[in-house]
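Coming up is one lone chain in structure tokens, specifically the form predicted alone.
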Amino acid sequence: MKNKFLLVLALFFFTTLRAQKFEGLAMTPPMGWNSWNTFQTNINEKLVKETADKMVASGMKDAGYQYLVLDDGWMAMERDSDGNLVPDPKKFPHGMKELVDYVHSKGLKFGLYNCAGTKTCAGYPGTRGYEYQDARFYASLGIDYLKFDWCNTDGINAKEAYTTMSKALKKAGRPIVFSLCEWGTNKPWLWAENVGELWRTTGDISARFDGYLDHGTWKQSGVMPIVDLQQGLRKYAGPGHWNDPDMLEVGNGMTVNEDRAHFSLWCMLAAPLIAGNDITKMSKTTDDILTNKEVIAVDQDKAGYEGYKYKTMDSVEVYVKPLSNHNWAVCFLNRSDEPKTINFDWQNELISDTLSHETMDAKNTNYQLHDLWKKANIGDTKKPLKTTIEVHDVLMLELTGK
């Protein structure tokens, strides 16, 4: 009798844990745009409407980008007399609901930002102590995505704070994708699968390929240091719960090669694709990178496996990602400051992935090679791959077995 009681109790707690967040959200990594990387707190309703229009006109919506997310700075500096958040009346003279409805009218989804602390990173009202009230407010606006930051959190337990907000969103009744922007400090990959749909694994990104941008008291990481920090985390990601290495810096000042490499690596990592550039003024080259559907398909593959670094060959790093239907994506990255020539003999590489239980065996399967940036077939795995990869550039392939 005692064992039966314990079993029922265990099932109750398991069911409660599973039911903590809405099921079925973000079954592939979320795609969208966020205001912070380019505009910081300099946001307003004109910018939002122009961005929504451009997301449609540029082909981003058609390529899969859904969420338009306003980051820090959308609210007034104080709550009202009832403790409610108030959109800044100067930046958003028609209120937030009208703006949400406009974005929805374009076939897009809308997201907002707040913080687990007493104040946001830019000093606006945080959510600590107002979780359920704020969740009801977001639901009343009809938003679809909440980015929840980690500033001004002295003495606050991360797991408790994010779990409370997750429960508040569930209680409010509107399915909202919950993005935990906790910077990886408290290892959210260990506890956040049933709390939110994605969690940051690092501090903030910067528009540089390698190294750091030093602000004195804190640093922004370049693309490659962030990629390096993803090692060992892939087992925690999958449909509905993703590792988030931060937003994209494509179009924000790196070279074309670096932008292409950055985007390719995020797709190999099954990372959320949240653009952070000014898309109302982006070049055709930037647009072409962000909307390459063949590369995006690797990120959005329904199997949901995160790729990983397989090996390094004279500064050329080889990343592999198992895909649906026993196919593979392979990305050769030249991390060095000079062009590199590779000679990769597929016949000598037996790649076995213990997570997906997939094996790439070119001796027994002849894979067709498709270049995802040139959008062209370039042969098969019967012959070694011989090519030169330019500085900070990639060769990204899909391997399809016959």
Second form
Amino acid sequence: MKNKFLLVLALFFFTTLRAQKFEGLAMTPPMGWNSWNTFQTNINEKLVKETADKMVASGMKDAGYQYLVLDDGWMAMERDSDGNLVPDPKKFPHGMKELVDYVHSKGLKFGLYNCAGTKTCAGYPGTRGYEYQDARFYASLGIDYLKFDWCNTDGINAKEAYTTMSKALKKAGRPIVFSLCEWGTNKPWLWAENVGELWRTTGDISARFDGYLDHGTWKQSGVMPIVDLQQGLRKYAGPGHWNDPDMLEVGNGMTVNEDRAHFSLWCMLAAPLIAGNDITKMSKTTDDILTNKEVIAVDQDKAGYEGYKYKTMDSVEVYVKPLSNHNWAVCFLNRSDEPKTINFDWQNELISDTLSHETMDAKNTNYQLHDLWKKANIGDTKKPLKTTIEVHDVLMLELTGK
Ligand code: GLA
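Let's compare: the form predicted alone is above, so bring in the form predicted in complex with alpha-D-galactopyranose (GLA).
All chains and molecules follow, beginning with the one already shown.
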């Protein structure tokens, strides 16, 4: 009897604790578009409407992109006399609700940005001390996604600050995907599973393949350093709680190979796919990369395992990701500045993942190889794979066992 009581009590605490955030959101990595990487604070109502239209017309919506997120710069410089946030009336003359309704009318979802500190990174009103009031405001607008930044937070505790906002969103009653943007500073993967649906693991990305963009007091990272920083984090991610290596830079100035490699790696990492280019003016090549459904399917695989680096062979890195139905995605990345020829004998490789308990054993299973960029079957794992990978490019395969 006493044991039963204790069990009920334990279950009660377990479910109440677990029930902190909305259940069932972002069961696959969120997909959408965010204004920051291209427009910074130069955003307005016309841009949002044109972007929403283009998300539909370009095939992005059909490929799974859902959230249109306005980053920093959507607010007026001051709250109103009641302490409410005010959308900038010059940028958004018809107010924010009309815009949210417009985006919803296109079958898309809408997101906004704010910050846990006293001011946002660009100096607009932050949420510190206004968590519940702001959450009610977001719910009244009908938004679906909140990105929550970490500037101007001197002396505050990250776990507490993000938990407070998470509780405020829950209390406001509207299911809103909560995107933690504290740059990995306080290791959110250790405490945010029940706080939000995704957390940034690094500082800001920049549209370069390798290296950094140094601003003196802070620096932006290229794609490669960001990928390297994901090491060791895959065990913390899964359906409803994702590592976020930052938004995409596809279409923002890297070469086509680099864009393709960047996109492939984000999919291998089960990363949120938040486009950051000007989609109203994007080229067909950029659109084709962003909307490759076979590559996106790797990202969105419902098992939700983050891929990892299996080995490196003369500057070619091999990333693997266990998929549902015992399939595997395998991505060969040429990191070097010259084309590389590979000769990869599947028969000599035994890929055994301790997280998913999946094994890729070509000696016992013959896998069919499908090239996800060429959209072509290219043989099976009985024979070694011999091919050349161009500079900063990838060969991305799906392996299907019989
Ligand atoms: C931080 C974030 C960026 C962006 C800007 C906005 O740098 O990491 O993604 O939101 O703030 O000011």
